[in-house]
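In structure tokens, the next block holds one chain alone, the form predicted alone.
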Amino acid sequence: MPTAARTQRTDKTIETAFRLAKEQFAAVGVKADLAVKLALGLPISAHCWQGDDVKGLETKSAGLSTGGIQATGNYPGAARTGDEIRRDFEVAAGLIPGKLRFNLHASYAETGEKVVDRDAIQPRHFAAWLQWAKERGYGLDFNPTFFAHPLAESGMTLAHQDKAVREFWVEHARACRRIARSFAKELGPSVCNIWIPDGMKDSTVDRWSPRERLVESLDAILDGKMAGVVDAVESKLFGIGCEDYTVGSHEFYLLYALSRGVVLCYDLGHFHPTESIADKLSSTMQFLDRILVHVSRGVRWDSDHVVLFNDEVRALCQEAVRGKVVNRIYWSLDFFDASINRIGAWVVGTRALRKALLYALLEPTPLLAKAEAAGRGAEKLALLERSKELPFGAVWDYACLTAGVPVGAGWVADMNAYEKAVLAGRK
């Protein structure tokens, strides 16, 4: 059978399956067409650092960069330039359904042969990124880079004892806000998220002074609103070299965000493995208008594995839908896996989050809530079990078809072809 006819037949099968699935969802009060539309319309901010294992693009000759952050693996084909990252992501984006944004770290400045330290970066050093995003209709988000630099090797940046070191990093973050403002002027609001590695390895005696210094530094950075910039702060439980004490803990940033009117970031890998980030939404969002979520996957610790369509991600999306805050969350990704094809990592992870958002939008929440409110617990559980049985896969396939991307694992052939034609030639 000719390819065109075979494709037409496959499309017809997907449409028929969706029509039948839509009837089953309608029986529990869910409009599957609307769920598909809403899920595809939610912007997901994909991250540049998956493309090159967080190495960055800084000119290395003056020793201003110490090589990125730890990423495990040596799978061939990592991007080596900004053009290669952009080209690779275009391939990935063609395999991902729905609206996309792109998330940059400051260490991806393109300065040519000129050495520019991080306190001196300017919007012009990201001109190629901005032009590329404009051409493809992506919004751009931004992150200061407080790691992989000689002035970060002590494990302290904005909370450092040395005022000169703190001032360097304060100016870096201010420069990043100005860059985000330049993006916002052209593309609409830009999230500028601050994460720092500051902490201590063992038996910390003075937990007070670093946090006092961090408040002072953050206040200096965030002094004055910048048009279009969405300022965010991100906590962490612990990290390598700061197992005992993290200056920017969850409590610290929760209260800082609340008191200063900035956005709080939840990274799924930055909490104890038994903590539910989904459970935190209904508390935090009583008091904060918006939050940023970095969707990642920790395996035993904050290991930034590629996102999967797992219980944790589904629960997060379900809570966002149940609480009617799905549009008050900035959805972003933060994983980096150097052990597999990096385009495949982008596609698997981004599709998984999009899939979880659709799954949550297909839940018969009003029926479930009504049964729960009436004290009909067995009925609620029966409906929850029934919702798991409904033909979600047929709706997801239809969403992919509607978005014009491969259905099922059909995208793997495209990934393999690009690897053979392009990635295999990189050294």
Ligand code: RNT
Given for the second form:
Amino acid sequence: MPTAARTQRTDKTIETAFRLAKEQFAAVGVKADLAVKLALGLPISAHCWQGDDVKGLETKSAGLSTGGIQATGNYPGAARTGDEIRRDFEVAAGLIPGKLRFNLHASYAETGEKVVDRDAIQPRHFAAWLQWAKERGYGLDFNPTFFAHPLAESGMTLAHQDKAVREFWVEHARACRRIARSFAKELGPSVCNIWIPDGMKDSTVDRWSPRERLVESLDAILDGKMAGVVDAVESKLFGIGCEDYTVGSHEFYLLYALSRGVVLCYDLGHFHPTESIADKLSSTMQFLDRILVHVSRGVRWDSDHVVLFNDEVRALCQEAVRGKVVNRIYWSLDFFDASINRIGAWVVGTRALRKALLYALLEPTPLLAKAEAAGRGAEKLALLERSKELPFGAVWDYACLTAGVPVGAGWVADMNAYEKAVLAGRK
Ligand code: RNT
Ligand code: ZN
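What I would like now is the form predicted together with the named molecule, since the data block earlier showed the form predicted alone; can you produce it?
Complete assembly follows, chain above in first position.
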């Protein structure tokens, strides 16, 4: 929480700077007040797994990490229990402006002493999460966990050649949809996103059978409506250990989503480094009503670095605003970094996405489009350059102020204080 002293000290200057900024935005036809309101109101689904480096709460699976999504680093203070994740996230949420949802993985079931396998998990194993989300006003999203489990060690799950293994994972995903339905009943629509690690390391000869089996497994999972559940499927280009072949490729899920009427998930780290998700929206969204995005950041061959306010994220948000599809996108985050303070990672990444949404909403799009349509290319470029010079920072500071969270890097002090008081004591 921001200290009263720190906020008061800057309130006046922030408001003055905003007033001046507002005039400059108004001169290019942009209503800065409205942009702030819209940006703060868009729900961003924050992921539970940044809090504990994707370890999850099942004792049984400790140490098993498959699927090429290992978190690296050993910065002290990772959460070890559900209560710690919840408490840590409350601290992070107090430093992030705007509306939040929370995104759970099935491996965050709280089953007490009892070992409950993935095919047997039930809504009651998420009772503490639901209670907490209700109290905090968060909608909940969900993900089946197809990794860090003995039956995923071979690198295949829903596409496994052994029918019994496939059936186990189908049952798991069906159980997850029921859990998402139980969330939806209390909190409104819940996105239930399927990502599987299935693939092959080298020179795959039979690329057909696993994909045929994946269609079958997915159809079995998604058989029957579940009230309030928004089913989504997430592709990937490759993962460590399955460099040659990914069963759930982009084309596979694009067409699966289209043919079955489910939501397609774009993870920003799951494409060729020069491929732009921003460019894809205006193609796929001609045919698909809704899209889920996992906002993430690829660095060379790794896909899950903390999200920053960079060109890629800005372009994605701009494209969503320009295409008027901001509300047809489920905005969520997917990154994990165990080498830095986890609360800091949440705050940096979530603030970065919120910032990019605000930045996009402040673009003088009608003016730009007008110049483009009239064939006045140089004028368009001049306006684009000008829009980069507009005082965005003043509007962002004001957004933070009105949302009651620290302005600028002021939140770092809160993070450090919590690290000292709480995180440092975790062994
Ligand atoms: C993995 C996918 C997937 C996971 C989470 C933990 O490459 O991006 O979304 O990161 O489900
Ligand atoms: Zn993802």
